[in-house]
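For reference, the chain that follows is the form predicted on its own, supplied as structure tokens.
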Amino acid sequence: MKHTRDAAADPEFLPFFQPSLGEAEIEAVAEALRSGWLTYGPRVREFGRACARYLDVAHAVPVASCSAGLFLALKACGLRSGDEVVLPSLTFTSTLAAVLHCGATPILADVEDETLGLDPEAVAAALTPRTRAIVPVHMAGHPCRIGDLLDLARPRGLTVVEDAAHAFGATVGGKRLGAFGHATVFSFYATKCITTGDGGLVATSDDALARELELLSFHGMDGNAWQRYGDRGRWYYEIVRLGWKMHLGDPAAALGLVQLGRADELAARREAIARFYTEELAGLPGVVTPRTAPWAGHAWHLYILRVDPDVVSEGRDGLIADLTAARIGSSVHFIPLHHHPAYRDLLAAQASRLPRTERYFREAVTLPLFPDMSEAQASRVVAAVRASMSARLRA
């Protein structure tokens, strides 16, 4: 016999994220395909030229993955062994990575609790006469205090790569990232801003960086190499670093450029979903609601719900598990650095330092956020937040 499933009690599967992708987006990569440039190609250089205008700095170098340009940053920058570098603890292993495959060493700074990004005061109590770099992060999207850091660094000397995974278009005093560090990387991977499945973007206005950055990303090949097998290519070509192939192919910028085209719309839809989760859960005894600074402009990759286990049974465990039993995808962003068992080691004497980090991580959980959401699946997690705290709230 044919099963039916009964939807009021098995209600379909709502996923935390799912990517927004149309007809455009599916022949922009078919055309690319049937053009035969299937790695690095035309494509990528028109991609590069139009995320620099749209972000307004000088260049802007796609590459193939937020991972690596975060790394080939830090190496362009000349980070080596023996330099320190500050950074958060709230943060994907990557940022983590990169400073690691460069022989740094890592110092910890705590986070604020408005912006989750680094602590200008945390920050300045770091530093010391071997730290050569900060790395903050613009946390789910909302930006750092990117201009006090700056302050910091610029009478110290001190190299500024910007980790902006969550936040491509966000904004400060109006101006989008890309254009304030030394150098601004970003994440096109499938859940963020703007997708082109994988692959990133290293951002700068220093013409020298970005020429560093173009060597190191295609093998440390001089000129325009890339060309060699078209009819205007040459076959001769000189290795003039040691370098790594960390570029973008075409038919992800081919995805890339319809994306950047619709940035500002999928931008405008996330604001849109995430202004209604806080309308709607704003006074909910237990949680706090995500705020935006009057000199911001989030780019609401992520909606951070914080969830308080003094007031709430189980804290925001509690809260997931409830979700998942709705059949309600959710997730945690992030598990800082210093609990994973690759850098305790490394980093457990740190952990000391980080209060704000450690009760963000015990209470923080991440709803649903993504531009193709109805108002019917956003009422529906809203729903489920609301009989989980009032099931849960302590007497």
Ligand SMILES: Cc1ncc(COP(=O)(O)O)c(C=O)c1O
Second form
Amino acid sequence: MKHTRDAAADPEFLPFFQPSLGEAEIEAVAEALRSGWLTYGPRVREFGRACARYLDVAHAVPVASCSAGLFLALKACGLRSGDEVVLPSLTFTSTLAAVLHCGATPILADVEDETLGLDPEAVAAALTPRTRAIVPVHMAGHPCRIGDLLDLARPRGLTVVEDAAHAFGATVGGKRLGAFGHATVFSFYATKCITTGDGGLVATSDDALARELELLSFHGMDGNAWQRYGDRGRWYYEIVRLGWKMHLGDPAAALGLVQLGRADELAARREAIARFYTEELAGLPGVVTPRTAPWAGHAWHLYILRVDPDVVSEGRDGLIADLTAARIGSSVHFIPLHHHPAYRDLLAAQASRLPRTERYFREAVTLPLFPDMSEAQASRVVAAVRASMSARLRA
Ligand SMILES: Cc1ncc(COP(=O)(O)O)c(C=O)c1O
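The structure above corresponds to the form predicted on its own; please provide the structure of the form predicted together with the named molecule.
In what comes next, the whole complex appears, and the chain from above leads the way.
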């Protein structure tokens, strides 16, 4: 999938996201290719260690994607058929797919308006004797109330695997996500805070869990089997688990190492644009700008505006139509899981418990936000939102 502006096709089009890639990234990937390490190799190990240092967590296991990482983390934590897992419906399909691929039963809980993460009270109400895990999502890059969720989980012995696909670098009480729950899973997909193209990471403080993740992501192969073809390699290996092939490769890790070195710079740029949007749009009748809780450090993966359908003609669909007409990309994060055809039968009965998710879905629109966005581009977005509201606000 391509995430860059195709200037030749439409020079005016402002994409919803564009990765920030420079010569350093290109050179690092070229160097990895020249080295001959095309798959799991020394750069993957180095990238994992560098991510662990950045997140201040004992272990960080690079994997093929956040989707793969969520599945592996739940598997490694021992999730199985008959277990119930509490998760939000306001998320991407991967959060649920990981639960279902383990054979477990999803139990949906509503989100809060402030953080867009799981509402701890709704989670408490969803717990049963069969509950085995909670999978919170740090939506848009704003941390959920992870402390309150851990307070619910710990005394009951529940596993907490955090979906932090959007939230690399986000903080709670000044501490980066990564070492709160049993495992925290990040995405390095092209649109995320930092990218490896496709890729992900599972962070954990648990030595045994880290070892299990490494095994499961590499065929269940023992030891330093990745070195088999290196100068310290040997031919013998053993398969000690039924595993998968879900690890990262060296060219992607080389890209990730450069992006990791730029993580704070990229985050600062996104934050500056988000601040500009809020300064320009807060208080504009018809829209509500995103909030940041006082205890949270937002990673600003997404800037989600809410459009009040009671006062704006055609609500958020109207704003999206106006942005499209102004050649500005936008999106909706997310279509709740229980709305998708594949999951409707399974989840429809739980929809009545999700009033805030339903309302959010009617109102949400994601504006363009990426590090290399210029002030002129951000101003264009603000002007288009203002024009849309002044045309659509009902008297
Ligand atoms: C909330 C959430 N979880 C998981 C994923 C999956 O990430 P990946 O593409 O790295 O598998 C995404 C991807 O957009 C996401 O938004």
